[in-house]
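A single chain, nothing else alongside it, follows as structure tokens in the form predicted alone.
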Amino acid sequence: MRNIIVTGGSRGLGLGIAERLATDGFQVIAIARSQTEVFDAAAQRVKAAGRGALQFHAADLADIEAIPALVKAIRKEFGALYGLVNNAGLGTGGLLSGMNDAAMAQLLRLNIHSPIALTKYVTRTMMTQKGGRIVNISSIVASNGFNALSVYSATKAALVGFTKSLARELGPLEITVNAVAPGFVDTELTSGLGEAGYDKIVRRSALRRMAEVEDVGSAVAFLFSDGARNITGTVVTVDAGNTA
């Protein structure tokens, strides 16, 4: 059973991705600071399905210096690593002129430095086996922008540039690197939009609806499938046509 790490995999979008990959037959190691009841329920569903497995490993990815030891520990416990989904991140918003410097530094650290560092150490293990898949979770705001999300948008744009360049570095080793850019997905993170905000997004979307967690999970799952073996350096947009 091939092992895939999914960061931020204890709830929300990350958990949806992790459960879909596990259901497809992978052993998924979800990384987050703490385990949740919704994660436990998902792990039971995967176990009942009888195909893959959904495991948990606690870690604070903001602790960059601990990442090498984290990867070593996961390899020791679960074996060789086939895939990595860089999903964990902060969604801190606010006008740039009034944004707290410490909050801005934390956002940049967790959304850019952390996934790049984690990818560095995970890909070292992939390089020895000459094969693997990496998927970075970006966002439509990386290319379209959004009011009061300038710093967050910058971090998601950074992941796109990282994806495209790393795909060229690792291509000769049969390692694909792609990004998925969700739009406003119907999760607890968008619950603060309110009914008016929700309706505005729906009206702007070509399909007149909001994308769901399952849609993003399906896109990630495809990039891990045999059908995507010749897809690398791309950005797959999942937004119900919001940016069409």
Second form
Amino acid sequence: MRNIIVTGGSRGLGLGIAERLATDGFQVIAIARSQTEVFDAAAQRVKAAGRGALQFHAADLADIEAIPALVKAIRKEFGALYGLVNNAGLGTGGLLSGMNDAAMAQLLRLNIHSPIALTKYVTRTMMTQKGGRIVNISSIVASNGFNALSVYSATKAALVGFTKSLARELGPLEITVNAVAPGFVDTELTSGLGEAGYDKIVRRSALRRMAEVEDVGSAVAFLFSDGARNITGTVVTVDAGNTA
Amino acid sequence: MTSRMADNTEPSVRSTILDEIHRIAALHNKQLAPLTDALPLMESGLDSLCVAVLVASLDDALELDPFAEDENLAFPVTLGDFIQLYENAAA
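What's the form predicted in complex with its partner chain like, now that we've got the form predicted alone?
Zooming out: every chain and molecule, the one shown earlier first.
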């Protein structure tokens, strides 16, 4: 069974992605600070389905110095790594002029530095086996503005630049690197939008609804499928036509 | 992965590095120059990506990554310097 790491895989979007990949037959190692009841329930569903597996490995991804040892420990426990989904991130919002500097630094650390460092050490293992897939979870706000999300948007745009250049770097080694840019998906991160904000997003979407976690999971699953072997360096937008 | 020697002793750092260079060159269809200590790495026939693969595979084979351990380290120019760096890290 091929191994895929999904960061932030214990709840919300990350758990949806992890469960979908596990259901498709991969062994998914979800990394998060702590295991959740919803994760346990998903792991049971995967087990009952009888194809893949959903495992948990506790780690604080903000501790960047610990990332090399984290990757080594995961390889030792589960074996060679085929894939990585960089999903973990903070959704901190707020007007730039009023944002706390420490909160900004934490946002940059967890949303940019941490996934780049993790990718470095995971791709080193892929390089020696000549093959692998990486999916970075960006956002439509990387390319379309949204009030009070400037720093978050900057982090998500950074992941797109990272994706495109790394795709060129790792292509000769049969490693694909892509990004998925969800629109506003109904998760804990968007629960702060309020009813008016929710309605506005739905009104502006071509399909008059919000994308769902399952839609993002499907896009990521496609990028891990055989059908996506010639797709690298691209961004798949999943937003129910919000930016159409 | 480098195989053990006939007398069952651990292969030397030097022989592991040379074995890995040959393996990676074959895997990536690269023609190697004669491997001498004075040979500049970038003239060995390996391109920069192959050298990155070499460093990654040596991390597996020797459990050593001198570049991660010293962030001020300049990348060695010759094959001899490269081997010396790993021999020092192993010592």
